[in-house]
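What follows is one chain in structure tokens, specifically the form predicted alone.
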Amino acid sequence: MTLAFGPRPGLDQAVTSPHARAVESALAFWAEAGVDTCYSETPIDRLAEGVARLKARAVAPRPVQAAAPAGRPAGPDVSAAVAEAKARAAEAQTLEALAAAIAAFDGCGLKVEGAKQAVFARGNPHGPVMAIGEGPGAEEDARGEPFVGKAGQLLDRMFEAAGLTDRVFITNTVFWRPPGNRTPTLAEQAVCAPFLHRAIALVQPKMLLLVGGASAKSVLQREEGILTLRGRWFEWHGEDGETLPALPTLHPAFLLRQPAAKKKAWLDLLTLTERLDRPGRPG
């Protein structure tokens, strides 16, 4: 089960009592550290429910897939997708031609569900550290550049006092923004996977920040929480061989709800830098 905390039209602005907020970033914090389900308030014997699926799935035929009725396409042809995801990215020689072969691509679903237009990247295209986000959020998709809203301007913030402003290449796991800037989906950040493999090739970063929870479990593949995966150092493996250092972090809009965390982020930061700048460090 995804929880999604985006904006709500005509919900949010009802919210005003404090209790209210103090739920809401509850649920928020705890969706972030990847809690997807709660107690009951009454028992429920998960033993014989299990008994009950295994022996239903024994004797249930084999149900037949229904024909897309007529005139709404069929679901996206994933495989497809992301074969000419990887086609159009191995044909881009700059990052100019790579954002242009984003802009032109129509594999991903994101692209015709409201987004304004494409939104790769902005920063130093000669960092050594790449940051990587989820997704654009309604500023970013109004302004074409990847955290410009308010959890960006926190980021930028936090580069300048870690000393890494104009060290830092700064993309998105997708290239457009989710309707209601809900967390995208895995298909969907699998079909933008190649441009984001191919950015890295360009750009040839020295280490990765993976900035919150779905960015991190993208792409180190991985089903932790961000919680538990935050602050230690993973390895990302590209298709060709290549292996960066990466290390996940809080994404700021979740600082943004939950200050308290800003110190784990700081920390994080530090353990960066102190990496990037460390004497003789290899590569």
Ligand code: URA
Given for the second form:
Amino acid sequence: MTLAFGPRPGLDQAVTSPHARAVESALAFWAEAGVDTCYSETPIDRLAEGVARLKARAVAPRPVQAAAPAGRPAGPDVSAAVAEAKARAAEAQTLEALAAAIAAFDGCGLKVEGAKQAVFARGNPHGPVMAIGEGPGAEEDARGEPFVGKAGQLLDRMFEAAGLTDRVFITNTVFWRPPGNRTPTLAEQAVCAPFLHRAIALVQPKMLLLVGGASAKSVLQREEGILTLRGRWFEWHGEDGETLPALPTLHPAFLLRQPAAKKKAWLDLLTLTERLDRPGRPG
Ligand code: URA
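Since the structure above is the form predicted alone, I would like to see how the form predicted in complex with the ligand looks, so please show that one next.
Every component of the complex follows; first up is the chain already shown.
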């Protein structure tokens, strides 16, 4: 994030005053430390705002609550946002149209929590593997493409080593950067899911690679941690009865922090390519 301000009419004096320089320096310090989003003291429920906007458009959806793990309270009612997302996603006949529909969608609270733009997908739209990450980070938010920061570069190197470059279409469970890189909530993932499902329908991958715990749990609707889920095949069920094999793996951001875990991620990619290249399977 750039915090350098150019001279602005009427503000030049403030910008060059010692006080302004001190503020600028403090902001630069916080940005370096990863704090790049400002909040006011009073919390604002952006999700409720988005839902209210959609309700005002007289959408009458069936109630959808973000699934909550057993024993925890149900998430907020995001029915209206999910219904709107489904309708917009269903209209998209191409990936370009889907990207435009996501960018125009106002039902996900993340859109107004500091994200610069929607981040949809990159990679081969005819690839047999769809990799689904958690959500865009700062670099992705700035560039408008998923997995282009340090974690994404590691993911690319792993795909290259496994012979998967050009065989993967890459997207996320949510399409706007969660502030401060927090994990997206189940509600945010539920609201974005119709777009993800439409992407799966348009790309028609042979299998899903679920990158990280937040992706695996949301896509498979499971509660176990990623260290339990990783490396095992699951079946993803679409709303229209379609199924796909899905393999959870470790997130490259985790691998950057815990390099010793790379071996496990490598084994996961070998598990993936073994199934992909099994004789008789078109890839
Ligand atoms: N992490 C993710 O899960 N997705 C991205 O696009 C970038 C980092």
